[in-house]
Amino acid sequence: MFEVRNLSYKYPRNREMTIRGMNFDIRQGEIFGLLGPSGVGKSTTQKIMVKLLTDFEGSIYYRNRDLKIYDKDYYQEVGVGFEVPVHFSKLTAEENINFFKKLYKNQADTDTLMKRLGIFEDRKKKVSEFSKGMKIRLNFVRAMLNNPVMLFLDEPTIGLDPANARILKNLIKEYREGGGTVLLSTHLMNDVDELCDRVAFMANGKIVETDTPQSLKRKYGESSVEITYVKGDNLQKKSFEMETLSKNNEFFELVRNEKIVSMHSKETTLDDIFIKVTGVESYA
């Protein structure tokens, strides 16, 4: 879907680069987590990708044809969910909505999507009078309206409860197993390691490191299983090595003789990774 070389770019009044001779391909069908820390070029790595900053170094093909070819007409296939909802707050929600379909060719169900994410009751309200989640939920439904092969997402979860971010996450992924594709840029690594086939992580303006969530953690990290069982009047603790779990023999005399609490097995997260080749926790 896009091929990305050598990809840099530098704000009028800034001295250095902001990106750094980025090189990463996103395929057809797949959701791509675009990852780093604060200020190190995600967003602006996706203002390039839509076509709202476009004197950067390098280049970009979507779909086989250089990314600076295309017209308008580039915006009846993409859909854009930034960070920060933008909505006009005098108007309704309906009335947004209706509001912004009227650019598109294409237009989707969007009685439905407000259905599924719990805003179409609240539909006749102005946009002022929604909470932070309501115009989160808006702002998807927004991305989504002209049926995009292509959807950009930033923080798409940020500031959800929990069912609400669920249900979204739903939408992320029946959209992709209908054939669309997502770039996502998060700090939130949970929805990462649920929604992403591939993830990039981004340091000082470039791409440090590009695999699947499962081989990033085999790369990083080792597996464990840890046993929490009773000795005496005590609650004891042993880890034993994932790979060698098989011929260990100790494990297998403790799960036999011993009253079993809870057994878990420990893998690196994606959250630690970050830290290791980014250098900054995720949430910071």
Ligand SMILES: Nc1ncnc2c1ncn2[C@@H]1O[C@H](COP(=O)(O)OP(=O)(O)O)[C@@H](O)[C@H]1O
Second form
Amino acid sequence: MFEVRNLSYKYPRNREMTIRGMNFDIRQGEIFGLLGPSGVGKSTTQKIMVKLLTDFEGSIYYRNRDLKIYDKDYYQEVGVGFEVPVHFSKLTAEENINFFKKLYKNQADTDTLMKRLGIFEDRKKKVSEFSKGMKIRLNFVRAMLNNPVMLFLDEPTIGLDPANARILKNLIKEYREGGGTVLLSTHLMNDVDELCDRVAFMANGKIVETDTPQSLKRKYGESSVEITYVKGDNLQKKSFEMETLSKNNEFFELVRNEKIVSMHSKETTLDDIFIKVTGVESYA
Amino acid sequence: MTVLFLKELRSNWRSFRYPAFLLILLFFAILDPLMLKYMNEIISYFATGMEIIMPDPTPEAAFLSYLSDVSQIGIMVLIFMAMGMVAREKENGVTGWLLSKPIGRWQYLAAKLLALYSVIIIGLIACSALAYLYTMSLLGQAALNGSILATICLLVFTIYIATITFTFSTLLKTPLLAGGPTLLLFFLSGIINMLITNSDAANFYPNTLLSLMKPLLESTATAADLTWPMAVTTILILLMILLAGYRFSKMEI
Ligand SMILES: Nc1ncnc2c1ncn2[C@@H]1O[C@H](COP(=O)(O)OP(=O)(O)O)[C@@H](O)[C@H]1O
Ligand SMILES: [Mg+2]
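Right, the form predicted on its own is done; let's see the coordinates for the form predicted in complex with the named molecule.
Below, the chain from earlier opens the complete complex, with every other chain and molecule after it.
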């Protein structure tokens, strides 16, 4: 779907480059996760790919054609959900949707979408009376107005309660099952584990790692067993590598001789990988 | 395009920006003829004992007073109303959102400009007609030809200032950054106008459109006197639209 090569970008007012040579592909029908700490350039990358920031270096190919060749018909095919939901607050939710639906040749069944997201009842209210979560849900509906073939989502679940985040994630999955392709940027690893077919980690304006969540876990995985036991009056902890556990005498000694309080197996989470490859704590 | 145009009208109407401007026009259309008619009574009421000799108010003076109030206070309200038309949307992300729809950048600007122009044109013509008729019922009929020409002068000048506001709003980042320079330019051009009003340069100066309103009403100027200032102002309007559109088409949103 997309081939991005040596993408670099500097905001006109900044001295430093924000994006410094990114390379990645997005394949048709996948959810591609763009991950990284806040301020690393995820939203900037999305804005470049939806042609709002145009003065970039490097090349971007969409469906084997240079992105620069596309005119406004590009937007007939793609759906965009920005990080900060923007709406016309003086217009009602329904007007916000119906006004802009008219711009498209291909129009989605927005009533069903609104019903599933629980904002159908409030469609006659002005958006200025909406709560933050409702605006975020409306924002998603508006990204889907045209039944896009390619969907850009920038932190779609931030600010949603768990129940609504659940519904939204299901909708994103269904969208993929229906053949859609998604570029999803986020710093929430829960979403990634559940949704993404492949992920790319960003650090310092570059992509430092791309793979499926499973192989990343395997690659960076150091599964271990942590044992807590009583030693005198204190509790003590000790970790053992899972791989070599069957040959580890120290482990057997401990299990045989000490009073064990708990025993946990620890698998590497995407959070651990996030910290490792980007050097920054995520705050999932 | 139609969609954008209608959206622009509707959200500006509901946010009270267009109504504020129209109410100001209406206010002067009704108040000014009334003020002129009763000016002498009012003054003599407050200044009892003094003998003040005032000429009787003419219908031309009443209509002119409406036009010049609009050309000052009306235009200032207009600047406040329009200074955010693009800048506000750039600031809060609406522009980015709209431009990620099948909407061209020129289209986006054109819809806004057309909405603004239509409100100005319709509002000014309607309120001027009202002021004219109201003056007629209070003080008698002002010269029709001159009144129409003077109204056209005000209309073109107002559109000129609206276009300046629009251009600054497109080029600059926030509504206040756009409104400040526009107001400054508006005052400054008024001052410059006073300095050059009797020189030949006045012919090529937009504010001359305002200076001509009085002589047009009094039939001491004719339509022919409008040719140059009208041409210059129109060219300036077009140039500003082109500048705004060109810069916007390359802007990083
Ligand atoms: N309009 C802008 N002008 C200048 N710098 C910007 C602008 N938007 C974002 N930046 C800078 O670019 C960097 C990346 O921002 P962003 O893409 O929003 O990061 P992310 O989405 O990964 O949190 C940040 O350092 C931010 O300060
Ligand atoms: Mg972001």
